[in-house]
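Presented below, as C-alpha cells, is a lone chain in the form predicted alone.
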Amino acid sequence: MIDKKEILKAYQFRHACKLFDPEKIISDEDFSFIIETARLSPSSLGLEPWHFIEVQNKELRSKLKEGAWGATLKLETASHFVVCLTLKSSYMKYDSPYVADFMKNVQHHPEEVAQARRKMMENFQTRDFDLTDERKIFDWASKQCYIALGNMLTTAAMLGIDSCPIEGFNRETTDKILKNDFGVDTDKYGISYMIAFGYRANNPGPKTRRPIEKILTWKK
C-alpha cells in the first residue's frame, strides 16, 4: 500500500497552477496514466457520462481562448490541456437508448437485471433527486465527471505534475467553438470543465484550509 505520508504530501503539493513552464513536457506514459485513472473513476450507476478531448493543437487552443477567460495563460503554457464533455439529458435519462445499450453491451447485465436497474433509475431521477428537466439531468451527469476530475488532479500530484481545473469560460460560446472547430456533437455533449496539466513556472504560496474541527461533525 502507498504510504499515508506520501498521499498527504501529494495533496500539499497540488495547487491550482496559473502559469506553467512551457519548456517542460509531460511524458506520454505519465499522461496516459492520468487519463486511465479518469477512465476507471466511479459514476452513478456506472454509466460513465464523460468524454475527454486532449487539445495539443495550438490553433484549437487559441480558439478556446475566445470563450475561456479563465484559461488564457494555461492554454498558452500547459504541457497538456483537456476539455471534459458530459452526455446531455436525452442520453442520461432512465429510458434513453444509451442507457439500455450501455447496460447490455458494456455492463453485460441480463435483460431482467437491466430492467430492474432502469426502474430504480427512473425512481431516482423522477422522485428521489427531482431530475425533472434537461439542466438538472445534465448537472447530475456533470457531478459524475467531477469525480474523474478529482482523481486526475490527485494522480497528477502524486506524479509530481501540476494541474489547474478550469470553469472560467462562457458555456454558450465554448459550446459553439467545440461544435464548429472541434466537430463535437453538441446535441449529445455539453462542456463541464477544462483541465491544464504541466509543470509550475513559479512556486505557490502556502496552502490555506480551515481546521478539521470546522468541517467535520461527529455523531456518535
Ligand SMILES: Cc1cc2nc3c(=O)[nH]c(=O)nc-3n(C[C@H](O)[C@H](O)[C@H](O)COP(=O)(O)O)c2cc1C
Given for the second form:
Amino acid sequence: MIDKKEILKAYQFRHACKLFDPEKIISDEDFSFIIETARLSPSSLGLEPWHFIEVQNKELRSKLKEGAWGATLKLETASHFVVCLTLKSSYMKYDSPYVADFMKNVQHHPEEVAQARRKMMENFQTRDFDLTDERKIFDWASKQCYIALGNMLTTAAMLGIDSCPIEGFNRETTDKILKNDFGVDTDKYGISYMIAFGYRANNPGPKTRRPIEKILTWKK
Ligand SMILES: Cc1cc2nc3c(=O)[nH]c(=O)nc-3n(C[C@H](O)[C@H](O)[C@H](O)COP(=O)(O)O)c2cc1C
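Cool, the form predicted alone is there; where's the form predicted in complex with the named molecule?
Following is the full complex, with the preceding chain placed first.
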C-alpha cells in the first residue's frame, strides 16, 4: 500500500499551474504513464468516450490560442499539452453502431448480453437520466472524460509533475480549429477540456478549501 502521507502530499502539491518552466520537459515514460491512468479510468457502461491529442506542434499550439483565452501562457510554456475529445451523441446513444461494435469487439459481450445491456442503456438514457437531446448526451459522455482528467492530474502530481486543467476556451471556435487545423472529425468528436503538463516556473500560493464539515454530511 502507498503511504497515506505520500498520497496527501501529492494532493497538496497539485495546483492549477499558471506558468511552466519551458526548459523542463516531461520524459516519454512519465507522459505515457499519465495517459495510462486515463486509459484505465472508469466510465459509464465502460464505453470510454474519450480521445486525447497531445499537441507538440508549435503552430498548432498557436492556433489553439485563438479560441483558448484561458490557455495562452500554458500553450507557450507547457512541456505537454493535451486536448480531450469526447464522442458525440450519434456515437454514444444506446442504439448507435459504435455502442454495438464496442460491446462486441472491445467488451467481448455475447450478442444476448449486449442486447440486454443496450436495453438497460436505453432505459437509462431516455427514462432515468433524461439524456434526450444531443447536448445532454454529449455532456454525459463528457462527464466520463472528466474522471480521466482527475486521474491524470493526480498521477502527474504523484510523479512530481505539474498540470493545469483548462476550460477557458470558446467551444465553437475551438471545435472549428480542431476540424480545420487538426483534421478532427467534428461530427464524431467535440472538445471537453484541455490539460497543460510540465514543471512549475513559480511556487503557488496557499491552497484555499472549505473545511470537511462544510462538504460532508453524515446520516447515521
Ligand atoms: C474543469 C476545470 C477547468 C479549469 N479551467 C481553468 C482554465 O481555463 N485556466 C486556469 O488557469 N485554470 C483553470 N482551472 C483551475 C481552477 O481554477 C483551479 O483548479 C481552482 O481554482 C482550484 O485551485 P487549485 O487547483 O490550484 O487547487 C480549471 C479547473 C478545472 C477543474
